[in-house]
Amino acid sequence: MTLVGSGAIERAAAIGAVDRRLFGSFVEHMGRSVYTGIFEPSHPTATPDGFRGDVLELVRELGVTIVRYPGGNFVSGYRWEDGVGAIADRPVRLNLAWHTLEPNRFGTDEFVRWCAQAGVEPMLAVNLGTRGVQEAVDLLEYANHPSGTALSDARIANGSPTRHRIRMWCLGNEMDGHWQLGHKTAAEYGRLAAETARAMRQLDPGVELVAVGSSGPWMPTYVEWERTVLRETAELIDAISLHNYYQEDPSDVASFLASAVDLDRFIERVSEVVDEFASARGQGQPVKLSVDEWNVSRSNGAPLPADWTVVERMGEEAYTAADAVVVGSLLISLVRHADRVASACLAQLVNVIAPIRAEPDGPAWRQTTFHPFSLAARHARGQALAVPITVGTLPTAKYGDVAPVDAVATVDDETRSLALFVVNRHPTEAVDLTLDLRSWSEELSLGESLVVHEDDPQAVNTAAEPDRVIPRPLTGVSLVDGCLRLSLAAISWSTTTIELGRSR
């Protein structure tokens, strides 16, 4: 049976401007994310700095705009000083977060140089687990002060004469989690984050600061953690973080496909708490949200390595076509909340639960999840537009009855283009969807329509078959008399562009 749905795309349904930082990612010293991921001096494609050139090409194609570093759980035990200076003099340390050895051959300066070559903005996290205010300020001085002090001059001596000008900083990572080194109560963390924020702003008033929010809506401290932290920090920070990962239960595929419903609720609940403080304090601009860890993950709770070795394969998941559809649906949620979400980071970038895989001395390739992200990063520009759709309901065990089709659009008046992103998350039924565009005053012409879908939703991309799952032309698309018609296969994510011509 094919379901029938209808809706409308209207300029009047504007939500807010899509921040380019919405298409961020994340690199942590975990598994092979750094070593043999983005950094492999012996690789045939390596740059003079030791960065994998094939991975750099894919990162640019992916369209990532900002990358968060160096963690993640790793940062809560990290001494940033270990990762600067002459590589031969850098100490090898125990990486307690992931039970491996950290050689510190890649650190802050290398990361900033890698970002410049990848064309992305760097986003740094400071250690508020085992360290505190002074260490955070020292790192900021090292990175951003021009010269004339011990730390800024050390950066210059280390080969970076120009200051790094890092704008966005995370005040720790997942401090609500018992797994985190230096885990704190909300009150303890809120006070430390506030003092760190004050000190960092004394040094560099232009920094943008992100406080730690809940590690997930499943946390027992969820919402109360946010309230307590905001009580201390609301006037000192720019954003509060949200983290969540979604796993498939083979016995409940419908709920997995509807994971974006949970992300919607997470964003909206934290937004309510933020608004409580904005209203009570008369703040004109409420704190934004930074969804700086999100993804589909199949390795949650995987055991740590038994031995202390430098590089261990961890979280190297082969993503399926169904995973790509869910990632696409989560991107729809993020764009739909453009008025609240200032940044977001797909975790992670290379090898570890990542859209890019790379083998040591070997090839790099695009995972299935690469494709919806790259298409959204390319086309989701300008203003986000709500796209209400009527199409019945799909029962799920986790989220109750949900809409089987979800969509969002963006309009970019600079490029004169409209982009639609739509997911059919029904496990078995196709949908014929009609969208009314007759309210647009411009002449409209159909552009490109691409779909991520496979008859086998468990299909994956591998080194041997890197293009098994790719975006393909969406058939059955038409734009006639102001009505856009699309035929959406079950478990599919698609994007369609429409060019805006002269006013009619």
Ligand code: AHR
Given for the second form:
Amino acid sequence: MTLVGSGAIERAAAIGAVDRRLFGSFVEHMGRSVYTGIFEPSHPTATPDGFRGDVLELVRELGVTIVRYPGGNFVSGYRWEDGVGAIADRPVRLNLAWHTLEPNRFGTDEFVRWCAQAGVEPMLAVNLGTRGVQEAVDLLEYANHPSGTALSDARIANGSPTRHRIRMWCLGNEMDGHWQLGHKTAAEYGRLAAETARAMRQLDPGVELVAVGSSGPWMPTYVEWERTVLRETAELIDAISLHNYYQEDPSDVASFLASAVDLDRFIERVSEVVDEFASARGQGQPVKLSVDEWNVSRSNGAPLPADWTVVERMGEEAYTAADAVVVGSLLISLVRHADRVASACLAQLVNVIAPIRAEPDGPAWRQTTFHPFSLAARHARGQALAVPITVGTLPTAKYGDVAPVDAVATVDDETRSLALFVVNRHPTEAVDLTLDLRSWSEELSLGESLVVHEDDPQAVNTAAEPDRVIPRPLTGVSLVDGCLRLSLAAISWSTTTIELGRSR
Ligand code: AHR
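For comparison with the form predicted on its own, produce the structure of the form predicted together with alpha-L-arabinofuranose (AHR).
In what comes next, the whole complex appears, and the chain from above leads the way.
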């Protein structure tokens, strides 16, 4: 049975400007994310800095705008000083978060250099687990102070004469979690985050600071954590973080496909709490949200390696076509909340639960999830527009009745283009969708329509078959008399662009 849906795309449904930082990602010292992921000096494509050239090319193609580093759980035991200076002098340490050895051959300066080559903005996290205010301020001085102090001069001596000018800083990572080194209560963390924020702003008033929110809406401390942390930090920070990973339960595919409903609710609930503190801020602008870890993942909770070795394979998931559809649908949720979400990081970037895979001394390839991300990063520009759709309901065990089709659009008046992102998250039924665009005063012409869908939703990309799942032209699309018609297969995510012409 094919379902029939209808809706409209209207300029009047503007939500807010899409921040380019919505298309961020994350590199952690975990598994092969850094070593043999982005950094492999002996790789045939290595740059003079030892960065993998094939991975750099894919990162640029992915369209990532900002990358968070160096963790994640890793940062909560990290001594940033270990990762700067002459390589030969850098110590090997235990990476307690991931039970591996950390050789410190790649650190802050290498990361900033890598970001410049990848064309992305660096976003750093400070250790508020085993360390505190002083170490955070020291790292900020090392990175952002021009010269003439011990730490800024050390950076210069280490080969970075120009300050790094890092704008976005995370005040720790997942401090609400018992798995975190230096795990804290909300009150303990709130105080420490506030003191760190004050000190960092004293050094560099231009920094943008992200306080740690809940590690997921499933945390027992969720909401109370946000409230307590915001009580201490609301007037000192720019954003509060949200993390969540969505896992498929094979016996409940419908709920997995509808994961974005959970992200919608998470964003909306945290926004409500943030609004409780709007008056404390005084500038009228509520604290923004930084969804700085999100993805689909099956390997969360996997056992850690038994031995302490340097490079262990961790979280090297082969994402399916269905996973790509869910990632696309989570991106729709992020864009729809453009008024709240100032940045977001697909966790992670390479090898570890990542859109890019790279084998040591071997090839790099795009996972299925690469494709919706790169299409959204390319086309979701300008103003986000809500796209209400009527199409009946789909029952799910976790989220109740949800809409089988979800969509958002963006309009960019610079490039004069409109982009529609739409997911059919129904596990079995196709949908014929008609969208009314007659309210637009411009002449409209159909651009490109691409779909991520496979008849086998479990299809994956591998080193041997890297293009098994790619976006393909969406057939049967028409734009006639201001009505856009799309045929959406079950478990599909698509994007359609429309050029804006002269006013009619
Ligand atoms: O991305 C993997 C891990 O997931 C991160 O280190 C941590 O912050 C989260 O729990």
